[in-house]
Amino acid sequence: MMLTVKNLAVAYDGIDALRGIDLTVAAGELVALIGPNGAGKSTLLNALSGVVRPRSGSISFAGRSLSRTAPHRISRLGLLQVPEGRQILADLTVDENLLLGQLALGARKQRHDLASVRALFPILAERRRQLAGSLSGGQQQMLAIGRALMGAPDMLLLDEPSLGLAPMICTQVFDALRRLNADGLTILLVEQNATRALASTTRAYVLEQGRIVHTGASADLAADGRIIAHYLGTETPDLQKERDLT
């Protein structure tokens, strides 16, 4: 397994945010983590990337324990996160933001350069000299993903990539993620839009109140009446079409 999480617990001010999380992601998988607001999804990603310290449990990445490993060292091992809210540097240009992503390389070999990121997201080539803060929300999301790719991730953690995006832009972002996964990139995707997440992945975990309450093949969860009732709601026609194409 590329990522193995065992009995992970995280608490804030004595309040449990994660309780007994067991999760695995194999090399080459595209896995979703879904659940309602406040379930602990972002906390889990932040624990994986070292931003939040677990109270107990273990995290192993590529056979190496991440216990007490600093976030910048975790990124240089090849585990990179695209955070919620993008967190691009607004006063730098698009290219400057992308080049900063190379800081995560350490001694590892670069896999994505400016040309390949621009090929994946052509708008970033058009706007390469533009200040990142002047981009639209969707363009900023593409920039945040591109910046992470410049750090040569073996595994990419994405936190709510569709948040605040127009449906057409959201589809472009998810299409890019599927292409990256088809090229071998391992991805763990946190997404509140459960329908889109399940339509785009092969396996999923459902997190609720800090615990994993369901897990299985994404298609099976999408057809499960309990999941539909609690997390999916009504599927829109564009997502139904997208599911049919995957």
Given for the second form:
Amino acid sequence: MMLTVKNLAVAYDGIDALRGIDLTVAAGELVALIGPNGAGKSTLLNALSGVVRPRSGSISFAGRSLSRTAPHRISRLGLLQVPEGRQILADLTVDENLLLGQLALGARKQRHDLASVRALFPILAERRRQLAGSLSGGQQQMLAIGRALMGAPDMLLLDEPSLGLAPMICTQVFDALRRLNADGLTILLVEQNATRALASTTRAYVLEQGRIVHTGASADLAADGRIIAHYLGTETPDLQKERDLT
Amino acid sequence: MLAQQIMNGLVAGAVYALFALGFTLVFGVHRILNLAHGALLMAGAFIGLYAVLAGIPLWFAIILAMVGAGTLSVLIDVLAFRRLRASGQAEFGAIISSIGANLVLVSIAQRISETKVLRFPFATFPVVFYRFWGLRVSLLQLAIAGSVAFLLGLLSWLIFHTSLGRQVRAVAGNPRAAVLLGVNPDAIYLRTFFLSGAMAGLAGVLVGLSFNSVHFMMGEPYLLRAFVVVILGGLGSIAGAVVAGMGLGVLQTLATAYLPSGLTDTIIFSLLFLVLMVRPNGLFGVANTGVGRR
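What's the form predicted together with the partner chain like, now that we've got the form predicted on its own?
Time for the whole complex; same chain goes first.
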């Protein structure tokens, strides 16, 4: 297993944010983590990245326990997070953001360079000397993903990559993720847009109020009308419309 | 005569810029107003002076002063600021604890020097003058201008063209995102504090040599001037600190030369208010600035 989480619990000021989380991701998988706002999706990613310290439970990545590893070391081990809201470095240029991404390489071998990231997201080549803060939301998302790729991740954690993006841009970002996964990158994708997330992944976990309440093949979860309706609201018509457009 | 004063002012201003840069670097990266920065200038001057008195050649004494003041600066970070940073209460708490660090350093220096004004031995730095286009320039002034220009160049290369510089700017702009990219913020904090202290230490030796006077309170006026420089230039702006530092040096020299004595500070601070009325973020500043700005 690339990632194994056992019985993980996280609390903020004594209030449980996550309880009894068991989750595994195998090498090469593209797994979705979906659930309503406030379910604890970002908390789980931040616990994996070491930014939030779990109260109990264990996290192991590529056979190595992460419980006492500093966040910057976790990134350098090849478990990289693209955080919610992109968090690009606005005062650095596009190229500087990408070069900074190489820091996470540590002693590992490079898999992407400026040229291959620019091939994946051509807009980043056009805007190379611009300050990252001047990019649009979609371009910033591409920069954030490209920047993570520069660090040769073995596994990528993505927090709401579709947030605030126009549907067309969203499709572009998800296409890029599917292509990266086809090239062997393991991905855990956190999404509020459940329909879209289930459509692009093979397996999914449903998180609600800090617990995993469903898990299974994405197609099965998507087919189960109750899950979409009850936990995630109905978004199917929108996606249908979008498919018709593209 | 005027040209001579302006040139003297530029040299004095170069030292202000050097000193203020460390102050603005720490502010830009840490959001900490390090009120012990003046004490670091004083500590640099003390280390340099005592090294020279011990028979160490000046060039090596200067290196010792820079390394010594840089190390003290790191120590202040570890002892006075690190715990506060972890608690997330840094902004106000750090001001108080930097006042404490300042008091400790100043009183140690007062003890060591027995409250006396110390002087470098005669001709520690060769007393040589040159004439260019009717201007009288000392070798010391040339050395000051040269070393400050070299360090400013080095610092801006470091900040804007190296991986360390990208990491410093990343931590200044968005520490959380920086960590997720594999930047170790503690290592960056140590380095910025060391750089900042080393520049203050060099400024201390240069000030001590220029006025041939080293005493335990010598950092205080420089700290006040650094505030002016940094606010005029825009908090966190490197170019701003350089331009404002030079400008302040010239202004101060002219005011001393042509106006009744005792008015210098009145003029400097009136100018500060005037600039703030027109440009509240300073000459080069923008709201929410960091060291990321050129």
